[in-house]
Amino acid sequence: MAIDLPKRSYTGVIREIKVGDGDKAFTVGGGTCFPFYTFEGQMPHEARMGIEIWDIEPDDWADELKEVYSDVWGDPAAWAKRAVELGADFVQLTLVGTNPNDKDLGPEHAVEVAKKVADAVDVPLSIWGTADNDKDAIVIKAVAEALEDRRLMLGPVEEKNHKQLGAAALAYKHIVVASSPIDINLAKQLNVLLTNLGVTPENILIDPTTGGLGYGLEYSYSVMERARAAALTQQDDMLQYPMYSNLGTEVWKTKEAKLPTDEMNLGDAKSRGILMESVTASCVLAAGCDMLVLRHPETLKIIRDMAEKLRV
């Protein structure tokens, strides 16, 4: 006996955003229904999976990540190539070395590394700062100018530096990743500020901030879900943007992801880290996230396969 599912129609739609340039550019957004509710509407574009790389060699990554990247992570260009070989739709270059509380490297370093990465791969690039608003405004602006032809994603763009980075995105035709601290009202407010500045809707992605599994994931899911509901059912045009989740960083920095197999009876270390990242990724995907930044390639395979099956 066939089951006739109850259906709702929605008057809101998520904006379509073109990411990157050239043959490997892609479009996200465009949905007219809740995530994977394709019996009620359309999901014209698949969620995209990226891999995070750093501008400097990490010294505190889990052994499971060392097995995949340690032979290339001393060379960001080679690391970016490895990420693409492993299936990344885009690469996030995190400028950890510019952190003023650590190495405090300058914009010249950031530009040099970003150019090498941009020359090495043709997939879209995300340039990610350290959330130090003042330093990010200087460093990311310099990279935005140097790579004017690449249509970068610039983040995290926060309220305190939205004028500087919003202006850089405007001047050099890049995308801003508007980051707010797990609060739907703050996410909306930041988008209002950016559009008032002149940033056009086709150049904004929302980053509501993602807490890892056991570290605030439920709050992140709730905010993403509410944002998508407001966009579709209330026609809230300040929330009708694709969402970006920098989740790999949050998962793999936890002690549970780094503890070896023998400690605290937490099970096999490799499986544990990948499963923690996969559970987090599956949740934000189900909440409506369009772009996911991961670290382990096995997570990428798991989540991409899951997304493809759910879209059927």
Second form
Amino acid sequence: MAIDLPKRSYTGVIREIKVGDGDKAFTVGGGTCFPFYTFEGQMPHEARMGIEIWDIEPDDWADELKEVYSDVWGDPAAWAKRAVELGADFVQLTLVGTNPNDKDLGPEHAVEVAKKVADAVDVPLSIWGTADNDKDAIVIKAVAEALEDRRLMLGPVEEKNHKQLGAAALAYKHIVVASSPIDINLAKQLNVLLTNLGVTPENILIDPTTGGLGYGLEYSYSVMERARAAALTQQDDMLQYPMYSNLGTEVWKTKEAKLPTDEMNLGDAKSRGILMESVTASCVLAAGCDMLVLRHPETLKIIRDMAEKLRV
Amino acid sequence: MGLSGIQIFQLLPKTNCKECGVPTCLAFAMNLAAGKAELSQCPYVSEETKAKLAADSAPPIRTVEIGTGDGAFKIGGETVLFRHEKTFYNPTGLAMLVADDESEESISAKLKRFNDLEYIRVGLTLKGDAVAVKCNSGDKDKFGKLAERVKAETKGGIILIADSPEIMAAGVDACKDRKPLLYAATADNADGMGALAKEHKLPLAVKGKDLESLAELTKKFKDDGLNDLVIDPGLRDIKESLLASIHIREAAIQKKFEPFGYPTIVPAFEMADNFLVETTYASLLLAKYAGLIILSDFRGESLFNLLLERLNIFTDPQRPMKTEQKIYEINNPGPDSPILATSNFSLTYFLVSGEIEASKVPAYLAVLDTDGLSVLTAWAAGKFVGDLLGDFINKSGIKDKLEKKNIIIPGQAAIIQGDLEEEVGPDWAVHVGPRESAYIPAYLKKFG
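Having seen the form predicted alone, I'd like the form predicted in complex with the partner chain now, please.
Every component of the complex follows; first up is the chain already shown.
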């Protein structure tokens, strides 16, 4: 039986963004169809998987992550190397130690750690703050300056500090990860502001904010789907950027990811955390994300394998 | 589905008689299109129009019910491609496989897990829906016995999996009063399976080898008078399976292609050898239109995550999720523990309670009913203000339990501090907490 399958025509393309420098630099984006709708268009570049590391030793990570990283997490450079050995396309260094509500370490600390990490690995690097807009403006700017020309990803760049961080990205030739609170209009507005500031299109990624599984994932999922629809079918120029999802942090901070085996009917602790991460990851991939920041290497393996099967 | 108000207007008498309760036929047509009126309110509508509108309002994907009584569940009935266009209606059914060549230990353990694994979340009970009984032995008595046992030991839906109509008949005999789904009719056994489904009025799964062969088979069954169908394009590669799922949904909704106007079934257990991979594939297809998924097993670590995903994806995006107004206890608080206050928007509640839990600091969380609005929006709407919050705290009786009386309000609502102090009186200290939930652990640790 002949079937007349619907086929939409798209009017927009996701921009291609080159991330990092040197041999391990890569390009994301370039999609001309909804995620994995390869009967309607192409996805020229694979989704990229990063692993998150911290500048200070974590004291509340799940046992499953401890198993993988605790012998190296006292030394961010060694930790970054481990992440790359485990398959990370890029490393996100989260500067937890600079949180003004906690350890409140200064920009010197951030620069020192970031430099060590940058020397230790040659994959692209994402420098992530604590979402304290004022402190991030100081700390991330200092790192941007110290690692000029490395095409770092800087985030989260929010409306309140977009001027300082946008200017830092411009001056030292980095990429901004424009972060907005699960709202398509705010995502768009922030990109307008960054563009007005002079940040050029090849230097922007969108972080629409990811709610973890059971913790608001539905909101993120729909904002991502709508952003993709606006970019590809409504020629919304300000949303035609690859999307970045910090899902590992969200998943692994939940109580469910940390409970011991068989507590509350939740089964094996190790697979539970990995599956919480992989289920969230498959949702954000289906919704259109191009860069996923994960924590567990097993998730990375499963998700990369699936994403590659779906893309080609 | 989908006729516009203007299109409906063309079918109405256009007399503006007002007997339906609105001033004009056009206004009535608009109400019909928006689902705010019933066609029967118009006394003069023609039979032809009735037929046309009835056909048009049938959902493009049939709703199929499996099981009986409390164990029954519905799949299909979907009307949109993306949840943000309206909502997804009937959550993907989740079934656990049990085969008749499994050991007694394995079968007992699985059925026990099927019954035990349930979770309470935002006041809802989350659990799996069905047991899929599969014949691997080729022995119809063995198959029938297992179906009988599943019927006796579980209350959910049942899916019978067998290739031969003769074996299937043994399963049907064992549990037909529970309205099992028969999986599956193929080109090779179509007559026998169709006859079984028809005789016992049971839903039937139809399995093709690809989209074309599937369409031919479903058309044949439909022409034969079988309507409660569930469809499987027979593809097990994850990419082919995803694309087929998209094609089926789009053809049914956008082109009203009737042979695909049924919920789909995905035997995830045939898609991967590795349990983690199987669960991840299931999660992708759950988000992308699967009506029913059969998993090789139910384990807490996988089922819980898929149930959460299902809750998220099938939540109606038009309605904010609300949490019950009450004072929640987190980390076993005592008389010295502080009270944190927040709104009853579910996402806010989840984030705030999650952060308090993560802090390991014992505390109370006072969740005020703000009609599901977030703190800042609720404040702007006059629903998260000192009077209301104070009144809630005063009436809750929490005061008598406390020696130290501290209330921490969200930084976003710092402005209500004065009003709240007035409302609760001088026994209480009102503190302004952080603006973002992520800072709650650090704040609470310092608060001591």
